[in-house]
Each structure stands twice: as structure tokens, then as C-alpha cells.
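Given as C-alpha cells, the chain that follows is alone and in the form predicted alone.
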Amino acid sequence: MQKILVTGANGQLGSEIRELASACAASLELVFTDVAELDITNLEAVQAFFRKENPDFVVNCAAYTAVDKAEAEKELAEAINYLAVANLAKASAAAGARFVHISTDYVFDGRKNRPYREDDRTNPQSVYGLTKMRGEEAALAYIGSMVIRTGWLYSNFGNNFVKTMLRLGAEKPQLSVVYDQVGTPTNAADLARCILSIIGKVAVREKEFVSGVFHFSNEGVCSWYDFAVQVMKLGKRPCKVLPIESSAYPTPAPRPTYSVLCKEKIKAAYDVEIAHWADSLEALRLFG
């Protein structure tokens, strides 16, 4: 039986993986940890946990994602987004486990006008993006690592843009949302299914494990304004959404203006099928 260790299991992605766990093949055993069970910033604790569990695959969903707070909490962001990743990669190497690490579109500067490919130059513009880039480097120092970049993640769990819009849409008659930041909303359940599908195919030797960087988001392109309008429509909120420029809504950390990701590499390597963002959003339980 192949054992999968999932860290950051109480976050959006980890929670979606946990929900899908019962549908996994009988040959896969999943072990879920969050900070209460394992402090991934502590190398000795990580190494001891790996010796006890001896995982075959490790999926790191843990991350410091408070983008604006990271500007003032650089050490904490670095500990979780970089140092902890280095610990997991080192322990994975010692155990001979395949390591899947989740990263972000924030490693790019957002100045392109075509979908970012995996080999495009990184140039983070925020502390969050910088620490995630360093985490990628730490993961890829181990040959058995796969980095999956994603963006605009939402789910049935945790705090996210969809839940915020639904709440504000019920409280306010109108709301202003930026229209000049473009990307692709990603349902965390779709990413969770993708990760488990890849591991399942590798576990039964249907596919070879391919190390390196991959991109995953839902298909299509939209602005945050477009996203908000669709959320209000599906949530039957009477709130009117007004488009504004980013300059009218300044934040401590700059956001990428363009963060659409090219997914051709992961589709080709693992026969991944990806839903359009609008279809995947509509399938969310929050609207059921």
C-alpha cells in the first residue's frame, strides 16, 4: 500500500483532498497533518515523523497566504513558505518519497500579456511571492519533487474570495471590485482531484513521476470584477458590482496585473482534464 502524507490538511486544498480521500484507490493510504500534529518548520520533528510514517508521497498544502500581512511578517512567511519546504524536501529525499509542493502565480511579476509557462522567469513583487519562490527552489533541490503553481484558489472550506463576496453581497447594496487584474479562479477541489489522480497513476505505474514545475488552474480568463459578478449571480445576491482600477484600492503588497497560467505541460504529462472556471464555480456546494 502506498502512503500519502498531506501537510496543511486544514486549509482549503488540504480539506478538499481529505474530502476526496474516501474515493481514493484501496492501494492508497492518506495521512493528514496540520500544525497541531506536525510543526513542519521544525526539521527534527519532521524527520522523526517521516521515520515513523515512512510516506511514499508527500503533498505540501501548508502555506502562509496572508499576502498583505506578509509585508510586516517576513520571518513568519519565510519560515512556513521556505524553511518548512526545505525541511519536507530533505525528509522526503531521506525517505525516498515523491514530494508535491504547491506554489503560486505570485512568483511572477504579472507584466506579461500571454499565459505564463513553467519556464518563464520568476520575478516576485511581494514578500509573499518572494518566500514562495524560495520555497520552490528548496523543493526543486530534491530531484524527486514536483512544484504545482496555482492561483485565485477558492473552495467550500476556509476563507476565500467567493465566501467574502457572498457575505458582502448580503450586507451591501453595491460593491467595488478591481477590473484590471486578470487571472483564472481555481476551484481547490479540481486541484485536489488532479493531485490525487497524478499520484494514483504513478502509484500503479500507469505514468512516470515527472519532477519539475507544473501549472494548474481552471480554464478561461477573467478579472476579479468578472469573478465577483458571477458569484453574485450564482448566489442570488442583489448587490451591484462596480468596476474600479487597482489604483483606487491600494494594498500593502502589489498584486500581479496578469496571472493567467498555461496548463499544457500538466495536461500532456498526466492526461489531466481541466474544467472552465465558470462551470467549476457553479458546481460549488455554496450555491447548492
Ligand SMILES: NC(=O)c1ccc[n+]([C@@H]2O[C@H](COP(=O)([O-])OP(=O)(O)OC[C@H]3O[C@@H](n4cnc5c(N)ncnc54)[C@H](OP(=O)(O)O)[C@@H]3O)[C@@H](O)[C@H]2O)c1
Given for the second form:
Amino acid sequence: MQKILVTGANGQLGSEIRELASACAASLELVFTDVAELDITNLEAVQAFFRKENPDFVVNCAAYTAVDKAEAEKELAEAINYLAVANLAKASAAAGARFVHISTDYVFDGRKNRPYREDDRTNPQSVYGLTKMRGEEAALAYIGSMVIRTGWLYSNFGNNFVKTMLRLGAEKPQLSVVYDQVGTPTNAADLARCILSIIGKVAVREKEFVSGVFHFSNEGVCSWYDFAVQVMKLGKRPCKVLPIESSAYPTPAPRPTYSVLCKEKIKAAYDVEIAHWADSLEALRLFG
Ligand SMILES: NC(=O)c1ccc[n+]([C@@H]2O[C@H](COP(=O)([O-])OP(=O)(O)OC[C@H]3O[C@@H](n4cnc5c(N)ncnc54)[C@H](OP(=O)(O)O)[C@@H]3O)[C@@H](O)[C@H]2O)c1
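To test you: the structure above is the form predicted alone. What is the structure of the form predicted together with this ligand?
Full complex below, order starting with the chain above.
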């Protein structure tokens, strides 16, 4: 029996992993924690928890994800996205556990016009992006760590762009959404499936655990405007979506204008199949 510890398990990604738990091999036991059971910013608590549970794999879904609020809450964002990741990486290394940490496309500045590869230079433009970049470095300081960057995550669980659009689409006759930020929406269920598939293959020694950075998002490319139009269509909201430039919708945290991720490395290493973002969006229970 191999044990997988999932931290931040009440968030979007953690909840999707929980949903898939029953479909996991019987030889894998999952332990779910969120801040109430294990505050990952507390090194002593982390070390005590690891001594008790002795996990073989650790999947860190915990994060400070309020991108705009982070500009005013730098210390808190840093504590969760950076220092706590160092705690988990250290405890994982001491326990001999494989550490899978999740990061973001917002570590890039968005000035490229082709999909970002894992070894492209990071240059975060926001406090959130900076703290996530530091978290990546803290994880990768240990040999048994894998960082999976993703982008534009949404899910049946938690708060996200899809739910906001569905709510506003029911309230307003029209809505302006930026068209000059381009990326790829990612269904958190697809990322959850990918993570569990990688761990499953490593657990039965079908694949090696490869340390380092990987990218995972759904396939395809769109703007937030395109994403919003598709949500309104699938959600049957009679709301007209108007394309605007980011300069007309200023936010405390700047976002990359282009943050499409190249997924070739993860596909080749772990035989991962990835759905197009529009198909994955349509599959969401919210539209059922
Ligand atoms: N959301 C996106 O669009 C997006 C895009 C790219 C990458 N990512 C990355 O993907 C990963 C998963 O994101 P998500 O959207 O699933 O995040 P989420 O929904 O915000 O969930 C994060 C979870 O972590 C918990 N948490 C916060 N502080 C903690 C602590 N000290 N100890 C333990 N748990 C703590 C949160 O609890 P509270 O709710 O009580 O704070 C929450 O349940 C994160 O690494 C994120 O940076 C997300």
C-alpha cells in the first residue's frame, strides 16, 4: 500500500482529486488535509504530520490564489506560496516521499508569442506570480520534487471564472471581458486525473518519477473574452459579451498578455492525453 498526502484538499484541484479517489488503484491510499487538519505554514506541524502518516507521495494543492488581493497581502501570499512549500519539500525529502507541487503560468511575463516551455525564463509581473516562482524554487531545491505549472483553472468546486460568468450572465444584459490576455482554460478535473495517473504509473514502476518542471493545461488557445462567450453559450445565458482591452479593465495585479503552456514534455514523459479546453468546459457538471 502506498500513501498519497493531498494538502489544500478543499480547494478546486484538491476537491477534484478527492472525487477521483474511489477510481484509484486499491494499492493507493489517499489522505486529504486542508488548513484545519494541517496548516502547511507551520513547519513543526508538517513534520509531526509526516512522522505520523509517513506518505510516499505528497501533492500540494494548497495555495494563496487571490491574485489581486496578494498585491496588498504579500506576507501572507509568501507564507503560503513560498515558505510553506519549503516546509513540505523539506519534510517530503526527509520522509523519502515524492513531492508534486502545483504552480502557475503567471510566473511568466507573457511577452512570448509561442507556447511557454518549462525552461523558458520566468519573470513574474505580480506578487502572486513572484511568490509562486519562489515556491517552485523551494520545491526544486530537493531532488524528489516535481512542479506542475497550470493556468486558468476552473472546477465544479470553489470560486472561479466560469461560476462568476454564469452568475453575472444571469444578472446583466451585457458584460465586457478582456480579449488581449490569451491563455488556456484548464478543467481542474483533467489536471487531477493527470496527477493521479502519473503517481499511479510511478507507484507500479511503469514510469520513473522525473524531478523538475512540467506544464499541464487543456489544449487550445483563447482569450478571456472567448472563454466568457463559450460559458454564456453553454450556460444558456442571454448576456451579450463585449470585447475590451485590459487597459479598460485595470486590476491591482498585472496579468501576462500571453501565457499558453507547451505540454509536449508531460505528454512524452507520462503518455498523458489532453482534451481541448472547449470540450472539457462542456463536460462540466455545472452545465449538465
Ligand atoms: N485558480 C487558478 O486559476 C490557478 C491557475 C494557475 C495555477 N493555479 C495553482 O493551482 C493550485 C490549485 O489551485 P486551486 O484553484 O485549486 O486553489 P484554491 O481553490 O484556492 O484552493 C487552495 C486551498 O488551499 C487552502 N490553504 C490555504 N492556506 C493553507 C494553509 N496554510 N495550509 C493548508 N491549506 C491551505 C485553501 O484554504 P482557504 O480557502 O481556507 O484559504 C484552499 O482550500 C495552486 O497551486 C494554484 O496556485 C491555480
